[in-house]
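Coming up is one lone chain in structure tokens, specifically the form predicted on its own.
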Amino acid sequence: MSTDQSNSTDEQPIHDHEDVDGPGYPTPAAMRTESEREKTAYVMAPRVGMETDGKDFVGVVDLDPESETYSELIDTVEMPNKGDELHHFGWNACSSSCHAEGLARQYLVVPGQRSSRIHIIDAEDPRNPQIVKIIEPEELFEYDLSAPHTVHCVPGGKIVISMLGNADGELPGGFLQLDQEDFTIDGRWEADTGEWEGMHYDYWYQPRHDVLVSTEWAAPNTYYPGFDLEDVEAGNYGDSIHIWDWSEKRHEQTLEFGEEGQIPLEVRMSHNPEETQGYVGAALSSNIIHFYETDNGTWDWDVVIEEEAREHDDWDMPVPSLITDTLLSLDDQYLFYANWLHGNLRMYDVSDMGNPRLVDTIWAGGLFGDRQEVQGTDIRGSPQMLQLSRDGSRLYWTTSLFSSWDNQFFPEIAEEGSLMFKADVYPDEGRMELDEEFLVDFGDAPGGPARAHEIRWPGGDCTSDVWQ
């Protein structure tokens, strides 16, 4: 159901934040229709595993079409140490706290996946961000946690980060909670793990329905070296998602997908806070799974999209599409996802979430893309991390997945860096078109080539903000 046609009018006064001066927007529809066009992007840019060794940085990209530096990397916030592998990051505050007067979306929380070091960046001046605090890995190890991944601000003045491993890089992982004001560590978020064995990756939460949903990749020591099919056969990669009681911080239910849902990565729940459903992309199985709460309060799932493996002369097995990132538009009208090995991104009409309808595809790079260069530059990698403009009219993506996996499947990234692209999206027509005038080449970054990974906007975006 579209957020703009929510059936929650009876409850609206309870959740009416219009008159409170907090961060973000009172509803997804307000973010979509009232926010300004994005003019700046923050992009994770790790250098781990590059042929030219160097420190990771957060890149600042100019997205203002009226600017002389449009589609250029205009600044970098270099990390003080090598080897962080910046990956995913988030804000100190988002629309989940729009009722919290005086709180501002000012600080980026930037973890290092490999180093377990967490950087706090002040982005009050959007084009001149500065590191203001570093949480060293030893502080995380004290809670037997490592490998920070997803960062969400949560109601109550806290930040919760999914942690993929223990202090030794093995299972179980967990959740780390920070204070929103001074970024001190409160401790672990979870109170009762139940039957959860601690395999972890991404998470999303719906506070209005008292639920958190988490996904699985593997123990850090499994995926750090690269992908090995023997690890799949040994059961070292995930095939389930987990339902948690949000207020009690208690594991409630496991949805096990088996072969239909191997390596379920990004989880995207409806932006409409009245809904209790969403999608997860199962990377290795190359399926999109729709999960939902049933009438009796338990959760169930269905495979709603299947990508077929394809034969390739250089592979001794059919190549899975490897669905990596997924994204829902703010009005819950369209689902976008990336097939990183095949080399395309898909756009589906999901106004009926249980019955997605393919409306468009862009092929660019990868093993099968019919377009292998833009502006005379070879596409290194393939569509991977996605970010959509708040009004749903522009889709951006980068081409790096993870250092060791890049080097295994698209080794040219390690030598020349990866890229950032854009497509114009026409929601009313259900189509998208590659913008061949837009290209950000992270191979030209100051200090040497870099990878380009997750993207965020000042002011929030489709994958950072949650509503109460």
Contents of the next structure:
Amino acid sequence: MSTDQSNSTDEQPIHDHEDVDGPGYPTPAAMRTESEREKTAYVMAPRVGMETDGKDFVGVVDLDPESETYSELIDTVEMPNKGDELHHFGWNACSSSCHAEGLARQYLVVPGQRSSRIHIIDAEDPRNPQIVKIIEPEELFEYDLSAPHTVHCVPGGKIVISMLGNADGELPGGFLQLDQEDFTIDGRWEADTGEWEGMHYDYWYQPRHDVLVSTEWAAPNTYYPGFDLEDVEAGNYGDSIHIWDWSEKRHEQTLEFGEEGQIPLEVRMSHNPEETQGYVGAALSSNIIHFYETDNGTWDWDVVIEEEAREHDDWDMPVPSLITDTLLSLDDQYLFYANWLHGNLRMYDVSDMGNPRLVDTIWAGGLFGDRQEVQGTDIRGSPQMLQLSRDGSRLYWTTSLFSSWDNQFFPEIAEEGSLMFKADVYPDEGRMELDEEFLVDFGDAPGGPARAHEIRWPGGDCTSDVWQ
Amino acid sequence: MTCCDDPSHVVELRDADGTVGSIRIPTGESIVDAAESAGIDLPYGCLYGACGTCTARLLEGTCTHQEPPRALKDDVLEGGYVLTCVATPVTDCTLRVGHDVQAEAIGTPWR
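Please supply the corresponding structure for the form predicted in complex with the partner chain (the preceding block corresponds to the form predicted on its own).
Up next: the whole complex, starting with the chain shown before.
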């Protein structure tokens, strides 16, 4: 079934178990094999900190190669306010609500990282999304929370959002829970935070194993203004991930990585709901860390990939690769990650997750990339947010990290906007190839240049869905 | 006319290319709000002093922050940087504004 079509109930994917239609797929393999090629992408497009000021928008990109507007930005949904910094986003419903009859994957939940404003966008018509509700910052501050980040729909008709700060933009943060149908605020998700400072960033969960894993960036008032080495020396950045009891909503264990795991950002657990393991990319240490449940029910970790810092003539210090985004294919066979400062993205065979094997690398932009232009356009920034087609054959990425960090490391993005690229992936051959025919230049966006950040498509993707 | 009869101050805004505008701001109104009312685009994000998107450099005059400027460290504040989303003028002021001031205030690892 096509998943880029209207989401009315009779067009849901074939879903024959228990005779109940829902918004997702019964298994990761069903999502990988029974969906069609992605034809539309939603891309977060912030204008915060751009030379030419403006409001952020959700970009709609045409990914249908049969279309006359293929590889073009075909619509923009502009936010009503300035200063949001759209960053990550999610759906009201996914495969975790597989048995929820009548529920559709219809609404995008789009937070502003800086404004703490949450937008609800109706994407029933995938090519004509519309803002239908706004949760204002003050409503979040009432729960002493700010800086919304990761959005996951969860079983039981709820949406849970990781929140990086309190109402002052300091620690502790927490989790905000929304109702899946009317998007009212239920309150905080967590029941018991235990004794720790409450630093947050991303999270993933595995309901079958009753676990949630959360990661750490820093307090908003630390990372918002930009990257300052003083904050690293002062210990203001995260170096741990946290294991939570999912059903009890209770903090259970801290895995402290120390020097080996500074700024652990994106967490990706296996899509296979039987598995109790995953990866987290430690951005500043530039290590990939494998974490897993042990026989006695506690969790442990190992560094399985290390990126070496490199000397650069223009830098005072060896340049860390900065692993900013990671992604697991739906069949859990390949790990992709971006080295945003160095300028490449890696493809690893992770069929044995504790022993990843490098199979391919694409260099494009960054400080060391040997390819610095595509179609005559200078690459502004470097591989950053990743999204993979459901069938694992096409990898897309954007080049902006975060407005203030962009402006320090790739200031040209602030003047000319960022870019979206694509590579063709050949999973059977363990390789990938940049598709030089594909390029979306957010510098040409109507209303002025924009950054480009997280990517999703209608019907779900490799970072949206969780299976019970 | 005494200062108390006219509790407002003239704030001149300059970016890298020169003057972008001059506005009279009543005491207590934030520079971002006053600029927006006057149709001048200044960068901003959180609007409560946490994020630093609105960082500007005070070239002349005095401003005061009406909420704690949490985005700026002490040495940056001492260097004359202010957060225009929570700052209001105490005297007539000249400010260097623009999207690039934030990175200048924090610095980079570049040589």
